[in-house]
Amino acid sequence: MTTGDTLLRRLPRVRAGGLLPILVILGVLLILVAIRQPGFLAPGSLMSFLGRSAPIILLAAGQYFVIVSGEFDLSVGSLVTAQVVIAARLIDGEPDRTWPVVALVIVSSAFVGLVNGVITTWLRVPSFITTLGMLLILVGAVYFWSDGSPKGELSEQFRRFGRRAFEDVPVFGRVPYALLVVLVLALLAIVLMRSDFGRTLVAVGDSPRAAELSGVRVARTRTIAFVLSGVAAGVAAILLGGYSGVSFQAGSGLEFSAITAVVLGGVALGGGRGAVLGAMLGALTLELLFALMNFSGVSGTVRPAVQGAIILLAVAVSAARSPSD
């Protein structure tokens, strides 16, 4: 065992930050929604809700990897939009093009994440600026390429990922494909964060200098985090495009929803603390909160204000809990 390996083992391991608070909030919201909409907890209704929530859960998981490493990714919403619009134009209703385009969406999304990571870590451009620039590039490029309006059509084979389900499942009734995709990827994310890479990622977010002195390749670790965020956005685009179709608004604002979900799940914005399961539960809680607002007749226009308040409150609580210098 090398000295670097020994030091790395002494670096902070994954600190869940406590899943109890987000579980309590989630439980309270479920009760409130059930009171407001008695049929919501019926298996069919609940499964449909979970299927609709799949894209933001995936985006939150992807954003988690970046945030826990001490960075930000503001490009995921525009990446979702770009991939939906591009997929529709490339497929143009032809079923035979579905799987090649699905592969292209995932690979190109990973490439966007790689570019974000390289610019941030190797060129030392702050991730906020890097990903904000990528957001604008993607929006401008997709408008230019499509002449200002979406063209083409997603095939039924493509759309089934987001809107089809296994029918007549005992107990649950209807289980959306999107939910199964989320469960599989969530399990992979949890296993990844329990591996040496996961502990290294948290260590990098907690103290990049200490991690570097321990032999960790900080730049490479953070770049991988951006790639994972890109892949999550690509899969989310496939599910969202399948569910809602082609639109220039497909991913609008999702980057902020993902960040809100992450901090709601107990992940520190400065990095080094939080669990990927907490981030995903945060996304589910956020969607449940919006559902409660909708059932209560609250206008959807206040969503950004709610998200902003959650971020500010979460950061304030995190700062209050942190030991003073």
The other form holds:
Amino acid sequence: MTTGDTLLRRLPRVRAGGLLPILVILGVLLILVAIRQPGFLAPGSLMSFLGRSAPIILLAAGQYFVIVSGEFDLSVGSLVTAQVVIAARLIDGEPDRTWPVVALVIVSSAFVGLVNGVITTWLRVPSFITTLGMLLILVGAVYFWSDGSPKGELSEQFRRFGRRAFEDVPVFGRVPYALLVVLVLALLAIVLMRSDFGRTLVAVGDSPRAAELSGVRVARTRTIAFVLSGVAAGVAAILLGGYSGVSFQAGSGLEFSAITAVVLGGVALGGGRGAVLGAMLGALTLELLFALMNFSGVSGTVRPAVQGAIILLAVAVSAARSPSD
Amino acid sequence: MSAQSLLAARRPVPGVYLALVLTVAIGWLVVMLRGGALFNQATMVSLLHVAAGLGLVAVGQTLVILGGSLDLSVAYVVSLSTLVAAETMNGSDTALVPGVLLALAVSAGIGLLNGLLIARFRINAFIATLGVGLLLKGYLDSNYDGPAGATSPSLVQSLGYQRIGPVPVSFLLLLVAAVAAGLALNRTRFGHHLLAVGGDAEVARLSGVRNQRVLVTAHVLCSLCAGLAGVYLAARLGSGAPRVGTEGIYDLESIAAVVIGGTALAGGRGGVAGTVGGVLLLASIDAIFNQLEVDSFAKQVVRGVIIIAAVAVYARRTIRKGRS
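Rather than the form predicted on its own that you just supplied, could I have the structure of the form predicted in complex with the partner chain?
Every chain and every other molecule in the complex is listed next, the one we just looked at coming first.
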């Protein structure tokens, strides 16, 4: 243990929450993919990959807001499932209903986030209990409401966000709508984290007591983080529903992928450290890793194990490197 | 947290038994008005069977929560244990003892891993056990599609179905485990140290408690309990079931039973008696819903609400006590 400690401390000191480690991992994975599957890096297929990764990138950004403020949101996967199933039933193939349902999905996702936040902050229920309870409630409710199998279908207008692209774009080949959506929202997230709200959010995660004493409304700040996570899940549901269609499995396990991505991006669990860009790059890295595993013929069922190993490794490394504790 | 931990280290048996009596009384009345019967032999037996499985997991969960830790991997340990037991036994009675011992040994090994990650590598318990849980899930998902192995017939007959009057042997096993855990907590040095570590880890360390060893022991015991629940479920189902733990939501339900039983999630206060009450309460609600033929998905919604509400009620009470 002691030798391990000194060894780790002797490594070049990277600023906690810095982006260098994740960029290095991403670079290495890109090289490995390029060796195994050279065609993958052609503009068209690379752009499609980025579009496919959009939902998990959004979920990672949403999860980042919650984690950096010192909490967890385990309900996002079930929220995605619920929204996809609900949207399909409400639209029921009618193109006219697309926009109202898109609005409903986002507003109701924000509401679920609000409920998570209020229960966690005002009723003082630990967030993993709140959001695991919410997971049970959402999954149960959506199964109950649809009698055990999804009904209705999404309109083509709804699905285009997740599956269509601007074709024949010079240089890029094709630009999926989902990629544009994620770029705009990622930019907004980065701007948000540079605003007063972003600094407050990190301060709350770093030390809720200190933040409270300096006049921050901790409960409100954390609740907003949960709302942002809910909205991210709503948008991810629209993209995922479009891309992969309606099923009860649409969002299953995505909460763990999002947490893995956030940890991989150098964000400290427990709050207070890390960048939203890191979390989103973490999501991209995770997707790239899964793509590489796929090219190498590794079964998709080991994904949870890979995520578990990444979470443990990342947290153990960061725990060993922080001198205090 | 430090302010709370200065409070009395133990409380009397919590109000969960009052809640249990009220719930059963109301349930009995509602079921009777609908023309059913809550207290017939079949319902009681199935209630106690449900309680036995959940209870074994929850007794172990109580130990780690008292120590200020937590175990989210129990659901996967339960599933894995059913498979190890059933595949080792492979339907023969001669392999009964090796099967049980191997299942418990594997479970204890996972507990050791959890404990070391948390106590030695200082990884947050939630994350460490989530990570270990995901590792196990990956293993289970990639190696099993459905039930596998076969439990020894004599274990199925005894632990799975044998009962004395309306009381299943498995429920007696739970009572034995609960009494053992209670004695360990109240009568042994390990128990006192565990409560001290959960109350205030720094104070415990300064008073000479070996925090790491205590926490690791608690985690090994917790996983052993989950492994025992797995052996029971293998006996009940007749084979190993790769998803029985997650479908039973043993992770969240066991934590809920512990909290409903009056043990503080932050650690240091509470006990096994309350947990058994919490388990009986959850099992009674389950039995009442079954009698009322509530849709199983709707039941899950109500369960989620109950779990959040129960934790919220105790959280409020802790805040009030902390302030007064």
